[in-house]
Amino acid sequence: MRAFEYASPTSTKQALSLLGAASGGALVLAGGTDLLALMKDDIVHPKRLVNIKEIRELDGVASSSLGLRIGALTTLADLADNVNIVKDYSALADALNEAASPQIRNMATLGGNLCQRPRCWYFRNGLGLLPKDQSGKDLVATGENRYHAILGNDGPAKFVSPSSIAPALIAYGAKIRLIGPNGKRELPLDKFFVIPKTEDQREHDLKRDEIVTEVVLPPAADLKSAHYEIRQKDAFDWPLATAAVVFQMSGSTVQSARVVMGYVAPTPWLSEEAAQAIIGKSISEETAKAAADAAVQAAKPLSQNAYKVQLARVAVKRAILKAGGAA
């Protein structure tokens, strides 16, 4: 690991000053479960680490009539145990309980989970986010790609978004709040994730001198929701495909729907096709299958990952049936 400066501010104002003073050479440290591994592997080598764990206002969950405000420093373990999340946001609670391992959940923060870097083995071996050989040939398209994207992979980005929490948050319509030297800004969480087209572009809409401060969830009373995850083993493992669904019902009919898949694209994949296939219908084996088919109709598997199309289809179908109580 290379030498670096270390700072531990107690306010966002101090943190932003320390980030800006490093002229792009500083990184934010929260739980550190991803960043420290990247540093040890020499994938990133910041000149300065700005530890934000002492900024108290970035921690905790607050409930109101407007929904939930979740501080970016709240650990996944604390979120999984939160009474309001367990009661009203069951899909998120399931995603939190299935994320990583108990040891990591006790350290990993919500903001860090959303901002973690891809698990793509090309990236983790120092070949870049959009790896190419010396002749400019796409290494992922022509190499080992069994765990890579089947959707949103038309361009050079073929990694999959690594957050297993983001799809559930997006399904509930979450917003993310950021602060930087130019002030605060808020955007829908699905817009926070972007598909880079060049190597110097990040996979998050987060400037180098900005900090994630919180995630805001709208009220979820009377919603039906579910999360479904497929992985090779029950022990700690990265998912192969996930799906999160949230329905607003009118009697037995789906009035509105959000269907979000994970681990199938460079971003959490919000499927309008799947939502439209189920809106106006009741939840049944037939309608769940139709929505699942619609969710993967645009899939373009690579040479070794066609199996993920079926896994994504199954994840969506089972999440829909689970949300509807028909599983």
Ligand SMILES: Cc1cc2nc3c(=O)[nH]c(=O)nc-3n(C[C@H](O)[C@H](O)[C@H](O)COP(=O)(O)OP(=O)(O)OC[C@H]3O[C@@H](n4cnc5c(N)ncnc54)[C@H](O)[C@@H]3O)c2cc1C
Given for the second form:
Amino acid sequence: MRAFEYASPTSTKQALSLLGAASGGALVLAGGTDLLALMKDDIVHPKRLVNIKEIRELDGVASSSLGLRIGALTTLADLADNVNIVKDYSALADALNEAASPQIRNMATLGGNLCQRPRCWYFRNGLGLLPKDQSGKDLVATGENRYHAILGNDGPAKFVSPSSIAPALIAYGAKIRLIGPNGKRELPLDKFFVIPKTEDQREHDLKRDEIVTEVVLPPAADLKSAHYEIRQKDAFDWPLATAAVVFQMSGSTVQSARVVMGYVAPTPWLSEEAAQAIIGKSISEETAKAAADAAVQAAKPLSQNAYKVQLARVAVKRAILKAGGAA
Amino acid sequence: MPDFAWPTAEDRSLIGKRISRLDSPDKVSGRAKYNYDYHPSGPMLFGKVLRSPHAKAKILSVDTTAAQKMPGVEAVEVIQKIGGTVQWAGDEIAAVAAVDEGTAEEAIRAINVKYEPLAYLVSDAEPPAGSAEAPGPMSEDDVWDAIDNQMPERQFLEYLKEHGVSFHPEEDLLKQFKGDGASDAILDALRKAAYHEPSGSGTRSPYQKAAATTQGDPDKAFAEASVVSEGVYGTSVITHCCLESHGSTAEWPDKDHLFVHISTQNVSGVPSQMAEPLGVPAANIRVHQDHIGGGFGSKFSADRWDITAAKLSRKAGGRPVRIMLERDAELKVAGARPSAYARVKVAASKDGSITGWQSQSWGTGGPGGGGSPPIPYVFSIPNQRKEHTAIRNNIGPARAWRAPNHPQAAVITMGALDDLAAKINMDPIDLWLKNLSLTGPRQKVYEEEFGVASDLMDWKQKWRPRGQNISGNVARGLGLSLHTWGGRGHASQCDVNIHPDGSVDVKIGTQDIGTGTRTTLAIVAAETLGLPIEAIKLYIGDTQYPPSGASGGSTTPGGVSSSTRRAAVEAREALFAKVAPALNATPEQLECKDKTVRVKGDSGRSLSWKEACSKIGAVPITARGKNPDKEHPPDLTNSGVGGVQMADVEVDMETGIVKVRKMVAVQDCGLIIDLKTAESSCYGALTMGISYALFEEKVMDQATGTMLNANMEFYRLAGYNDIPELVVHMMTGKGYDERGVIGLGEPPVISPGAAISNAVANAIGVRVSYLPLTPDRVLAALGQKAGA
Ligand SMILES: Cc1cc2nc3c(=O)[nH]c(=O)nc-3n(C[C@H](O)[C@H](O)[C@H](O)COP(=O)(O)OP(=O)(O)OC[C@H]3O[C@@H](n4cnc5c(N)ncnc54)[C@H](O)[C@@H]3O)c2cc1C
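Here we have the form predicted alone; I need the corresponding form predicted together with this ligand.
Zooming out: every chain and molecule, the one shown earlier first.
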């Protein structure tokens, strides 16, 4: 690992000035479970780390009639234990419990989870997020792409978004709040994830001197929801495909729906097609299957990952059935 | 002459019982010190290696000026010859030693290397038709390459014998080869190798065809067969992924003596490997290791980085220099198991009697190509035709991996037999039993083992024909395999000392590679001397003790138990001679039992162990035992075991995800010293087997020439949750015990891949050709079946 400066501010104000002053060479450090690995592998080399874990205002969950406000520093382990999440946000609770490993969940923060960098093995081998060879040829399109994107992969970005928490949050309509030198802003969480077109763009709508402060979840007490993941190994492994679904029901009929897939695209993938397919229907094997087919209809698999189309389809189908009460 | 034979069943109080490993408390509490944990008393330097980013490139220049000047850098060493060629990404170029890791990293980044990148191949896909060329004689360059590429010695020797050389190896040149790491056996083979004119074009095809071998009359067998079953089978390149990576700490207490803490399976062998390249007598090199965190066949030799650490230390005035590989280097360069794939045809009669075998196989072991798998495995099918093409590519060198070539051969052979059984609607057990006469000397063992295994698996109850046990999305299936291995004890020497105060120590230059060697030694010595295990003080893992062979090929238990037994019996006899007068008896009348020395059959005439030892006098009793030792019969070790394994799996038909539900392993290994560690060996092997069956694969990228998953996220190893119920049964008693001690490290790891692959085929109704059985492969096989 290369040498770096280390700062540990206790307020967001201090943190912002420390981030700005290093003129692009500073990075926010939260739980460090991703950032330190990136530094050891020499993928990122910040001049300065700004540790935000001493900023108390960024930690903790507040519940009100408007829903939940989750501080960016809240760990995945604490979130998984939060009574409100366990009670009303079962898709999120499941996603939290299945993510990574207990050790990592104890360290990993929600802000860090949303801002973590892709696990694309070309990227992690120092070949860039949009890896190309010297002649400019896309390395992923013709290379080892078994874990890469099947949707949203028309451009140079073919990695998959790494958070298994984000799809569940997006399914509930979460918003993300940020603070920067010019003040605060808020945006729907799905808009926070962007598909980069050039190597110097990030896969987040996050400026170098901005900090994620919190995530806001609307109330969900009267919603049906579920999360389904497909992983090869039972633990300490990355999912191959996930799906989170949230339904507003009217009797046994789906009135409104959000279906979000993970690990299929460079961003969490909100499927309008799947939602439309199930709205107005009751939940059954047949309607779940139809919605699942709709979810992957636009998929364009690469040379090695056609199987992921099937996995994504199954994840959506099983998530819908699980939300509908099937085991 | 004293009787060295193993005690009979009635006379054993420790041998064959379930005894907990002596090193467990140290390991689980963190007291056990691995080589990584060694911290010299003085300040240590950290060595780092600069590695090639190219899969194949000529080294044009290496400029270390900037690194040399960096504060904190104490020594710099260029490893490659300028003008030489590196053959894999990650190969060692140069190294530095510095006061801390950060400085060492900065320094290797400051080394400026100019490469001329060359064309390379990292794929091991089936060779295009007609691409393979016949092997020719080795040129001088080929020999340099073979040495640099760490071609396995056996393969090297066989190649020289078969194909000769196209140059005249003068003694001067041989000396240089030796300096580069060639063994005496290789030098000898080079001297004797036949000379042939260099062969044609100069550019070599990466595809090298071995001569086809034919046995019996395969054409007739296939023409007359009532059934012919065809299939493709194989297993990918995997790595050893030792949890303690390769490496060492080297220091020079004075300018003539080297002291090395090295992670090795071969303590006694390291000095002579390091002597030549360092220019010091082997006798001046001391090697020490307490515990090793995994080797699996990849740690028999002092590696280039170990030699480099010693050179850096010498340059730095003898200060200790540590080079332990980083995780990515460990996976990229420190060893891989060759791949093997084959197109197979099996001929049989309607009743399942196998009459013919045809195979076209291919695979890679890196730049050396790799040998052909021993197929058909175990079953010597009367009529055979086999062709093998070795792929010489740039994925890095292969190393022995537990039971070299056997797991691959088992996957290919047992898969082909299983497909045949399915084709004729036969329960695989019946097909295997029907053809057991083709398995040779272990036939009766297999028969007994099949009985035990099928009971433990409840096979007859649970087995269904292919694809007929599916409910909802879940398919279940059973599969089986069998295997064999040698396992005769290696050369070993051991000292047993009995001191006048009654203390006993055992000194032996072996190593406990996690297999329970310490426990074996203590049990043998304690049993022989009638003492509890705690009474034996063990000294192992150091070249100060009598030399003992490398721990590989399941040779350690047979070797060390034999030498220890002989030493302990000799020591006991010497003690009897000293004690006999005090008991008014002749030495022959005495026995050691229950911490006493006593007259056989006369419990009144007995001395406590301590009293007895007080008769020794001032000088301790010292006895040296050896293996092999024809002068002190009987032979205490043996060779040749058989094992049968069965797997019960569950496959999600929609996702292609395979879960193993249960594994059964039934295994013999002659006389078992410690039943508990023997069973543990099998549990460990099954765990490793599940891991390579389902998850492990060295993923190489042709566009960049590098390994993409050189980490433990995407180089997946089975975790705790992936390991199901494991049932192990060791064959013991009559027919087994009297064979003597046989090793167990390799055999149980051979069959899991084949058994799991067969179980998956049984579950889903179609063969998934290659391991690991990943969801993409399972779904593709299901898709082909649906489309067919
Ligand atoms: C083996 C393994 C398995 C894993 N499996 C999963 C999984 O199944 N699902 C899953 O979702 N994740 C998984 N992870 C990833 C893990 O969840 C993330 O590493 C973790 O959530 C990152 O959080 P952190 O607080 O440690 O972030 P850090 O490592 O501290 O930071 C990560 C990135 O986010 C930035 N950052 C952090 N906080 C903020 C903030 N408040 N504002 C702006 N930028 C910020 C940092 O600058 C850095 O770029 C796995 C990780 C490992 C190692």
